[in-house]
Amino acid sequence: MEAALEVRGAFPELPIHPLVADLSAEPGLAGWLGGTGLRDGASTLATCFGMLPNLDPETFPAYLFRLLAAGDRLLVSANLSPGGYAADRRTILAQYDNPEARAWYGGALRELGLDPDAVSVEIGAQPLPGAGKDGSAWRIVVDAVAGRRVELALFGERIAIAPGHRLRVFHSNRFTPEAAERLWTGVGFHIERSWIDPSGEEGIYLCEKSAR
């Protein structure tokens, strides 16, 4: 919503047809789509930024094919893991594992009203399941484990926490950028570009759904 409020104040001439979806559950938007007049004779650049690290990866990228049309494109962004699981994890679960990215992890716990002392931060990292043995697809994972007994209050609702049970509060997947482009190409896109950061731990893939 943020965002389409910024479009209008700086383009008020553009037609802006904002919709907040919970794109894990995977919504049938096709009739939306077709309701903004988006179809009317013209193809649809698909923007998809930060969404892959933390949706299901062996889901997502065929949802997104179902929902475009032919001759339509996607620009989608990927957290990448140049050398794989086994050469990379150290080095990165090391930028989720510090002071600074510990401190955002207590902060989103204070707003679900649960008191970071209560619970102890674990992060740590595993292969995908079903990437197979090569490690060219893995996720850091930060989970919170109950020390005590606690209760959240959420919506009017009490829930009761026992000591040992885990909260998942982060998660974000890598990939390989040969695997990242196997998670596109597998599903029927095409990609016709693709924009990799220095380090290699980001990329930018354009693709565009091709006729069947």
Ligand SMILES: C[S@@+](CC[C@H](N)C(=O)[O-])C[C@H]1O[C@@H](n2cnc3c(N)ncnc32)[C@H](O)[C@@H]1O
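Nothing here was measured: the structure is a model prediction, and the numbers come from that model. Positions refer to the first chain, counted from 1. So that the term is clear: the rigid core is the largest set of C-alpha atoms that superpose within 1.5 Å between two forms. Compared with the form predicted together with the named molecule:
With a cut-off of 2 Å and the rigid core superposed, residue 13 has a Cα displacement that reaches or exceeds the cut-off between the two forms.
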Second form
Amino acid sequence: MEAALEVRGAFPELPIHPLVADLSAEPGLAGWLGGTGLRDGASTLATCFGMLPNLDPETFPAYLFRLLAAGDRLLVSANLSPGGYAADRRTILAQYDNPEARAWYGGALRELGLDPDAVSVEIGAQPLPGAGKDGSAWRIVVDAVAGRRVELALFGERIAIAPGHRLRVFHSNRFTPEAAERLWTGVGFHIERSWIDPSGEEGIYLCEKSAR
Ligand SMILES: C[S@@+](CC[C@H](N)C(=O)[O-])C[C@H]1O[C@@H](n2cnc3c(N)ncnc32)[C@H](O)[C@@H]1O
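With the form predicted on its own done, generate the form predicted together with the named molecule in the same format.
After this comes the whole thing, all chains and molecules, with the earlier chain placed first.
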């Protein structure tokens, strides 16, 4: 909604059709996309930046493929791990375990009404199950572990958390460049172009859903 309001303010002549949806629930959006009129006689370029780190890599690419029509394109980013879990774990984890990152997690906990002193924040990493078991797909995880009984305040509801209970504060998925490509080609996309950052830690892929 923030993005929609910004665009509407800066480019009032541009027709926009904002929609807020939980994509992890795989909503059927074909009706909404058709209703915008944007698809009439044109192909779609869907952009999806910074989302793969948080969504399920086993299901999200296939969902995007189903959502698009033949001839449509997808411009999507992935966080990469050039050498995989064992080689990169230590250096990449350092980006998530430092005073600035810890202050960020603490801010999220405070917004939930949690006293950051009542929890310890544990930062770790694990290979993803399935195709990622070889370390080509892995996840950074940040948990808050309650040191005593604490309460969350969420939209007027209070949720009690027992001592020792873990609350997932953050996670982020990483892929080797080969595994990132397989995410898209494995569900039927053709990769038209890709751009890899010189650090090797971020890739952008232009994928096409070819007409069959
Ligand atoms: C790291 S931000 C990237 C934001 C923006 N695309 C950019 O590149 O600056 C991740 C975005 O994914 C969205 N997101 C995470 N989980 C989602 C879900 N289940 N359904 C829809 N959007 C989701 C968040 O709302 C957030 O805007």
